[in-house]
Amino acid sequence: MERNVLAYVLVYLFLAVVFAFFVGPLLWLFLSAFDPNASPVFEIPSHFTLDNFKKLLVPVGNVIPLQWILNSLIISLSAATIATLVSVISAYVFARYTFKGQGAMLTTFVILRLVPPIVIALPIMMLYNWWGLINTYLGAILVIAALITPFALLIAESFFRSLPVEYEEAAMVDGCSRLGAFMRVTLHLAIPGITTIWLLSFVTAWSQFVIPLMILKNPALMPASVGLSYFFGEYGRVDYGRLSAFSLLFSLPVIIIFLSIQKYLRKGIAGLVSR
């Protein structure tokens, strides 16, 4: 009995330490966003204020910080949508057809996904200089979408293989073409998986730093992930209150999107795990 009690105590103590390790910094971030005298020290504010959020309307350099949030939305929504469309169409082909070199192509996609973005940053910049895509939303969107697509393709291919092909065959017996069966039956069944892929792609694009930093030289075009660095002033001075407020706003779109599509996300993840 004593051993069981000791085991429970140790387990709960370990869980408490893990919980504090992960939740502590988030709690500090939340409190600092409303603290007029925010500092690296963890403390409860003497009074709460929205002044740090109001400061986000004051330009940093020549850019209002909220513009970086808008830039992130433009880049991430576009890149996630492109990556999802390309991966879903390609994954259906891999899942429903067999052709020579299929395994080698999937292996290549895995290898491409493992290549660090910094390795391809310089060649991309050289190409973009020739094509005139430096300092453009399109340039950042295309590269980020290309980086996400191999990862999204592997997930989509696994999900399509988990869907019974009999439903498509029944639709074709009733007169549907292969494309019609895909559009009317398979896509409808794959909505949870597609939603999962889109959300993971969006989160990946939202957190990209190296590629936007290399391609977007104009601060007015930079996403929030890069804009965060502008809150670190000269000689190591940091406005912790404004930085915390901006970080909360930076996290808000991902949380809102997750809460909006979580019912599809659960089904999508369950479909991937059950395979």
The other form holds:
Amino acid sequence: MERNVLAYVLVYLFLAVVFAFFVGPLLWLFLSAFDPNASPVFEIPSHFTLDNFKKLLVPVGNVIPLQWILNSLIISLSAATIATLVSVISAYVFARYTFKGQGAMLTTFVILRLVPPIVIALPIMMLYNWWGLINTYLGAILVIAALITPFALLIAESFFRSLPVEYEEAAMVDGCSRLGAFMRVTLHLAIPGITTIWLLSFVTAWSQFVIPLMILKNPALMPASVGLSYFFGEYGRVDYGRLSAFSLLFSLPVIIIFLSIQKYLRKGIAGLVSR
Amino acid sequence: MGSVELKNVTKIFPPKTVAINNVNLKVHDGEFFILLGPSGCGKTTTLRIIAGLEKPTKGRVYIDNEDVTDLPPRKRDIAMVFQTWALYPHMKVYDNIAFPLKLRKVAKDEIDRRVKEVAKMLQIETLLDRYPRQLSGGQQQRVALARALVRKPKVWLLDEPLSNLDAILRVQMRAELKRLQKELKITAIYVTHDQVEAMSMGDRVAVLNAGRVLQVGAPNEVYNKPNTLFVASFIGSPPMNFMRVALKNEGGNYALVAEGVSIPLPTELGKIIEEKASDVNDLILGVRPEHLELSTAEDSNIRGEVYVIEPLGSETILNIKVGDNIIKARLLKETTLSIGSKVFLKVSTNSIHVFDPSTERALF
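What would the structure be for the form predicted in complex with the partner chain, rather than the form predicted alone?
And the full complex, kicking off with our chain again.
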């Protein structure tokens, strides 16, 4: 009996440590964002204020920090949408047709997924120099979308395979063309899967650092992940309150999007697991 | 209106799985036609080729004498009920049934009229507002039938539509489907592995095995005159009894003999077998359990001893050891026999089947 109690205590102690390890920094971030005298020390603010958020409207260099969040939104929304479109359409072909070299192509996508982005940095920079895509949203969007696509395609392919082909066949017998069956039936059934893919793509794009750092040199075009570094001033002087407020805003879109589509997300992930 | 014809149809799935091999079939207008065979025999592939969901590797498909081999499913004027029913999960029952009409741009009030008409016929009027997941198996099956009937197609294709129902519902739906098909005078092609379904529903049955059509005919014909060992063994429950026998000819008196078996044959029949068999000393005798009757020792042509007795209420299945074989006899009366007792059986020569083991074909 006593051993049991001891085991419980140890398990809960362990869980508490793990919990504190993950939640501690977030809690610090949250508290500091509203603390007028934020410092690296973990403390409850004397009073809560929105001053730190107001400071985000004051330019750093000559860019208002909120612009970086906006840039992140533009880049991530576009890259995630492009990657989802491309991967969903090609995954459908992979899942529903058989053709020569199919397996080899899928394996290639897995390998592409494993290559660290930095490896392809030099060739991309050279190409972009020729094409004049350095310092453009489009440039960043295209590379990020291309990096996400193989991963999105693999997920989409397994999702389509989990959808019974009979629905499409029934639609074709009922009077649809192949494309019609895809649009009217398969796409509807795939909404949870597509939503999951889009969200995962968005989160991946949102946290991209190396690629935008390379391509977007102009501070006015930088996404929040890169802009964040501008809060670390000269000689290591940091306004922790402003940094925390910005970091909080940086995390917010991902959380909001997740909460608003979690109904689909659960179905989508269930679909992936059921394969 | 809707006849279907398959001419020399072969389907090979890459790399080289031959699903169906040179199939020729003609289904008449208004007929209830059954494709019967064990799983993997190619019956579903045949149906899918008629539907246009698979393209034949060789051969042509005709619907109403029009070559439809290269037409997509939507241009063939067919409807299909899938084994899994394939009701669109994101549409309500009403929209599921209306879907084929909507795609053909039928006027809204006409759609409404026809959906309600077919729903009434299948007794699902009260379910129109529900989603498929809110229905029982039997209800889903009716909705699938309704969706296939609402358009009044030329040909109705059914792929084991009853196999997902429980036994009681299956028997009930069997009768209902047949009535519906006769009432609407629609050509139906029905795939099943269940020989009882085939016998009870079909106007004609095609028995398939290993991608080939072995026999086509009315259920009684296929039952009474199976042309191969496979057809004989596949149709009938309990299945036909088989025994190795030899043909003896003693001065023009023919008889099929084996241990415990001695069936005298009319001279004519004996001659036919003698002529056609590749080896008269190695033949397969087939007798259906229902054609065996108890008799006296003098009248009997098969004798053995009781191995197991299975009383089934309305009938009794007697398992009898004859030589090295266990054969079954179906008796309509209760029996006083007990395990181990000697038993004498009689079979009329009109009810026996003789097959050549090397070709597996019937000899007469």
